[in-house]
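What follows is one chain in structure tokens, specifically the form predicted alone.
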Amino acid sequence: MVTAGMRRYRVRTDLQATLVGPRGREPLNLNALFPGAGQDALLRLEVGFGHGEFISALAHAHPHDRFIGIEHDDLRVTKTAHKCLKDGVANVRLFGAEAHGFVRDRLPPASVDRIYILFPDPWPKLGHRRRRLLTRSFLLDLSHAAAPGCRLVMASDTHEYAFQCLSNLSALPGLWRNSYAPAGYRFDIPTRFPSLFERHKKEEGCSIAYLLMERTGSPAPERLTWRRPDLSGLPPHTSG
């Protein structure tokens, strides 16, 4: 169901389209995607940017870095482009895509310096957990895209999902260093740019688990076999 507030994003303006990346499966040409970016510009990736509060605020705070956002819901892509333009942000490229396929096919090896996965859809019912994004296969593909020293931030109010993500990352031996050792995670730490979903969850009194991992210099092993999901009929992402 499309809410009344989201209906206006069914039509994308030419100006909004300047922040939307091209569809396809071919690897991205980052120089063409971000012309004029300096050689020291970090590439930051948000997987599932929701309504765009986080990526637009972070990109505004780091105007010399490059930002790529992935979101399955095309209305949210247009809404976030609108928000970025309203905030004077031009260093963002937004993609309407299935996240695993995008990471696997389109991100060049060792290209990403920061990764943010904030409140991914937890699919909390036991029978639905196979739909969760943060599988070992996805995290291995993400490891191929992450440059040495890349930091990965994950947050979830579903603690079991955060622990599952931590377990899957730990099962990739030598690829990720835990910055929150020895516990491996932290709860309810202050965040600089909370998303709409994060604010709502905190207002509800929910406790939030955070992970912070750093990519080592070890080469990633061979990718796992992965079959593209059939997303027809699935609801949009509920990430924040």
Ligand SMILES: C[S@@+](CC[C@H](N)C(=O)[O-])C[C@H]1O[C@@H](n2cnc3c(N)ncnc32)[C@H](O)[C@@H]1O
Given for the second form:
Amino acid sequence: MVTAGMRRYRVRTDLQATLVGPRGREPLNLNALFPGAGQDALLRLEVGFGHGEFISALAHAHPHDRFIGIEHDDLRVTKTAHKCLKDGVANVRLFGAEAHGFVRDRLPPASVDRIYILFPDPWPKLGHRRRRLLTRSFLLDLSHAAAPGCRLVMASDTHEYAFQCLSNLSALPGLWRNSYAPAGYRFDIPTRFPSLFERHKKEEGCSIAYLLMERTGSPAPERLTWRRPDLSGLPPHTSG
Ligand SMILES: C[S@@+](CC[C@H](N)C(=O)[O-])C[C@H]1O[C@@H](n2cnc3c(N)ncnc32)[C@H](O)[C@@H]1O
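Other form of same protein, the form predicted in complex with the named molecule, not the form predicted alone:
Below: every chain and molecule of the assembly, starting with the one above.
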């Protein structure tokens, strides 16, 4: 269901479109995407940015870094472009895309310095779990895109999903170092720029599990086979 508040984002203005990256499957040309960015500008990626609170606030705080956001709900892409423009944020490029295909096809190898995956759709029903994004195949594709030293942050109030993600990352031999050893995760840490879901979940009194991993310099092994999902039958913002 599209709420009345979101209806206004059905039409994207030309100005909003300046922050939206082109569709396609070809690898991104990062220099063309961020002309004028400094040599040492970090590339930060948010997967499933939702209503854009986090990416717009972080990009505002780091005006010299480059931000790529992926979100398959086009209304949320336009809403986030609107929010960024309102906040004077120009260093983001938003892509209306399915995240696995985007990461696999479009991110150049070893290009990403920070990855944020905040409250990925948990698909709590057993029969729906195969729709979860953070599979070993997806995380391996992400490992190809991650530069040595890249940090990956994941947060979820579905603790079992966070542990599944941790287990999948740990199964990629030697690619990721856990920054929250020895437990491997932390609960309920304070965050500087809470996402919308994070704020809501904290207000509801939910406990949140956080992961922080760092990419090692080990080369990623060959990619796993992956079948492009057919999302045509699903409402784009279904959250399981
Ligand atoms: C539960 S919401 C969390 C949004 C935001 N990260 C937050 O913390 O407020 C999950 C978001 O991920 C998006 N999403 C889920 N699966 C995706 C996929 N495969 N590709 C791109 N976006 C996806 C959804 O449309 C939704 O906006």
